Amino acid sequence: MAANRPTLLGLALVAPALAMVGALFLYPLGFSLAAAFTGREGGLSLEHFAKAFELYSGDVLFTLFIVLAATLGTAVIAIAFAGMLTLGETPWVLAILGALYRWPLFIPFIVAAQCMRTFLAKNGLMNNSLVALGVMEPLQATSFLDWRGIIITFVWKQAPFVTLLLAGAMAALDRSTIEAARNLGASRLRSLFDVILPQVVPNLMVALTLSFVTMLSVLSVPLMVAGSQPTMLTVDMAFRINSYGDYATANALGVISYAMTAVAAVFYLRHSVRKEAEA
C-alpha cells in the first residue's frame, strides 16, 4: 500500500506537466466554454447558440457531411493499401508502394491545399492531363474546387496515416490464419475481408477517430480549396473573429465542434479502457 502512495518527489516530477496542461489546454477550454454560455448581461444564456444556428446551421450540417464522407473515403483507401501491403506477392511493387504512400504524412495541410488548387482547378493538372490523353474535350473540363475538393484533399492527406496504423496492425497478426485461408482456396480479397479485417477493426476505428477529429479542426483546406458558401465551421469561426471581433458566436461554434468530437472521444476512450483491461 505504501508503494502506491504518491510521494513529494513524484508530485514534483509531474507538477510541471500538469501546470502546462492546465495553463495551455484546460484554462483556454474552460474560458471558451464559459464565454459561449454567458449572455450580454453576464448571466447564463443560450443567445450565442441561437445566433450561431441562425447564421450557420447549414454550415454545421455541411461540416458534418464533409468530415463523415472524408472519413469513409479514408477508410476505403486505407483498407485497400494496407491489404495490398499485407497480401501482395510482388516485392518490387510492395517496395514502391511502401515508400510512396507515406509522403503525404510529411506535407502540411496548407501545402496540401495549395497542391490541390493547382491539381483540381478547371485548367489544372488533372483536367489538362485528361484532355491531353483524349479522355475528354476541353469544354467538358469542370472545377473540383468545392466540397469535392475538400473531401479529396482530406482523404489524400489522412489515408497514409490510417494506412500506417492499419498495415502495422495487420503485420502483427498471426500469418498462419491467413495462410490457412489461402490454402483452403480463399482469394486475397476474401482473406482480407473475412480473416484479416475483423481482427484489426479496433485499430482501424481508433485511426479513423483521430482522423475525424483532425479534419474537423483544419482551417486551411476549406478556406483555400472551396472558399465559398457553404463552408466549414473553422472558416466561420475565423470570419466571426477577424471581421466582427465576435468571440461569443465563435465560442458557440467551437462548442458545437466540441460536441461533434465528443462522440469520437467517447468511442476512443472506451476502446482505450477496454484495451487496458484486456492487457
Contents of the next structure:
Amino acid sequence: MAANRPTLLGLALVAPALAMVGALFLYPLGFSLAAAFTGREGGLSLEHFAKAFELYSGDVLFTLFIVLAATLGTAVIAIAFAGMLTLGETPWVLAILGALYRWPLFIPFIVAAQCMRTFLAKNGLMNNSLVALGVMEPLQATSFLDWRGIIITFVWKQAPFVTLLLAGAMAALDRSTIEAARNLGASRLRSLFDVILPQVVPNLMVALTLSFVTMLSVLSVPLMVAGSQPTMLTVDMAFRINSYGDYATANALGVISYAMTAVAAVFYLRHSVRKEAEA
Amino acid sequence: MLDRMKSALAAAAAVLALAGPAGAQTTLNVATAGDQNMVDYIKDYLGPMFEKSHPGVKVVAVGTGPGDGGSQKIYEKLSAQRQANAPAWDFDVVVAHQKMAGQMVKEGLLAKYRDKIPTGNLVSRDTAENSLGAEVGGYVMPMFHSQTALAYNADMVKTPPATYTDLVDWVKKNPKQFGYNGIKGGMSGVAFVTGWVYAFGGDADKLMKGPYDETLKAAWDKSLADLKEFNKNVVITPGNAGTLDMLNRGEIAMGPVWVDMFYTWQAEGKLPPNMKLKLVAPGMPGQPMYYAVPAKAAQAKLAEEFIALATSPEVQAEGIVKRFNWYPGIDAKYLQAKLDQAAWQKLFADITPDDLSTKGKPFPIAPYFNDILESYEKKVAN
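Please give the corresponding structure for the form predicted together with the partner chain, as opposed to the form predicted on its own shown earlier.
After this comes the whole thing, all chains and molecules, with the earlier chain placed first.
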C-alpha cells in the first residue's frame, strides 16, 4: 500500500514529462477548444459551429463515410492476411506474404498518395496494365481518383498495421484449440471465424480504433488523390486557415473531428478496461 | 585527464575566436511565400548574384509555403514581432501575395521604399498601386505577373471556346472533358470561379475596383446555381498539377491552368506540344507577387539594393521570363531589348499582348474575393 503512495521524488521525476505534455499538448488542445466556442465578441458562442455546418456538413458526412469504409476494408484485408499467416500451410507462400505485407508501413502517406495519383488515374498504370493484359477494353477505363482512391490508399496503408497486431495476437494463442478444431474436421475458414477470431477481437478493435484515428487526421491523401468536392475535414481546416486566416471555424471543425475520435476512444477504453478487469 | 580537457577547451575557444569575424558577416533574410521554385530562385540565382556584388553579405532564403497560406505566415510573424516590440525584425525582404500585401500595408508592417530604388519607375501596371482594393503604391514592387488561361488539347478541340458562354455550351456537348480543381486545390480553380462570377454575376468592374457593397453577393445566386449545374459535367481535379496531369494523359481535353506552369511543363516535356492556351472573354484573373521590405527590417538598405537588382531589366528578362515563363513585374517594353526574339515570341505565343491587356483581369478586392470563395463553398460545393 505504502509503495503506491506518490513520493516527492517520484513527482519530481515525472514533472518534466508532465510539463512537456501540458505545454505541447494540453495547452494547445485547450486553446483550440476555447477558440472554437468563443464568439467574435468574446463571449461563449456556437457561431463557428453554425458556419462549419453551413459550409461543410456534406464534408462531415463524407469524412465519416470514408473513414468508416476504409476501416471496414482494412479489417477485411487484415483478417484475411492474419488468417493466412496463422493457418497457412504452404511455407513459401507464407514466407513471401510475411516479407511483403509490411512494406506499406514504411511508406509515408504523402508518398503513397503521390504513387496512387499515377496508379489509379484513368490512363494510369492500373488501367493500362489491365488493358495490356486484355482484361479490359480501353473505353471501359474509369478514373479511381475520387472517394474510391482515398479509400484504396487508406486501406493499402493501414491494412499492414492492423495485420501486424492481429497476426501477433493470433500467434500468441494456444495452438491446441486450433489444432483440436482442425482435427475434428473444421475447415480453415471455419476455424478462423469460429475459433481464432473470437479470441483476438479485443486486439482487432484496438488496432482498428488506432487506424481510424490516424486516417481521420491525414491531410495529404484527400488533398492529392481526389478533387475537393466533397472532401475530408482536414482539407477544409487547412483551407479555412490558408485562405481566410480563419482559425475559429478551423477549430470548430477540429472539435467535430475530436467528437468523431471520441467515439472511437470510448471503444478503445472499454476494451482496455475490460481486458484489465479480466486480467 | 583534466589537462586534456583544458586544452580541448582552449582549442574550442580558439575556434570560436576565429569564427568571430565570419559570424559578424551580414545576413540578408529573404522570406518568400510561394512554391519551392521561389525559394530555389532566391537561393540558387538571385542570392549568389547579390553576394557577388556585395562581399560579406550572405543571402538566406526562407520559404513559408505555397498560396495565400504562405503569405499569411509572413504576416503572422511580422505582426507578432511588432506586438513583442522587437527593435529589429527578422525578415529583410518578403515576397508576398496580393491579399496579405494589402493588409500588411494597411497595418503599417511594410516600409515605403519604391521611390528610393532606381527600378521603381519602370513599373507600369496598376497592380503596383492597388492590391485587391488596398492602396500599396510605393510599398511594393511586382516580382512577376502570373496569368491563368484555358489550356486545351488542339487535337481534341479544333475550335476552342472564345468566351465563358461558349465554354458552357462546349461542356454540355462534351461531358467530363473539362476539368478544374475547385477552390481548395489551388489557385487556377479559384481563378476560373472568379472569372465565372465576372462573366455571369454582373458588375465585374465593381468587384475589381470597389467600393465594397455587401448586398452585391445576392446577385450571384443565379450564376452560382448555374455553376453547380455546370460542375455536373466536369471533372474536379486534384490541384493545379492535377489538371495538367490529366491534360497530359488525355483524360480531359481542356482546363484552366497557370500560364507559367503550362510553359514550364511543356518545356520539360511533361505536356505534349499539341497543347495550346486560350484566354477566354470576358477574362480570367492573374496576379503578381510582390517584393516588400518590412517596416523594421534590420538590413533595410541592403534589402532595397536586393530588390533593385531583382527588378532590373536584365534579371527580369533572364530570371523571370526565361527561367520561369512568368510575365515580368516591370513594364515589358524594358525587356524587349534584353530578350532574343524566340523568348519574346514564346511569352506571347498563344496569348497576345492585346489579349493580356483586354482579358487579363485582376482578382476582386479582398472582401469580394472572400465572398466569392465562401458563396462557392455554400452554394456550389456543399
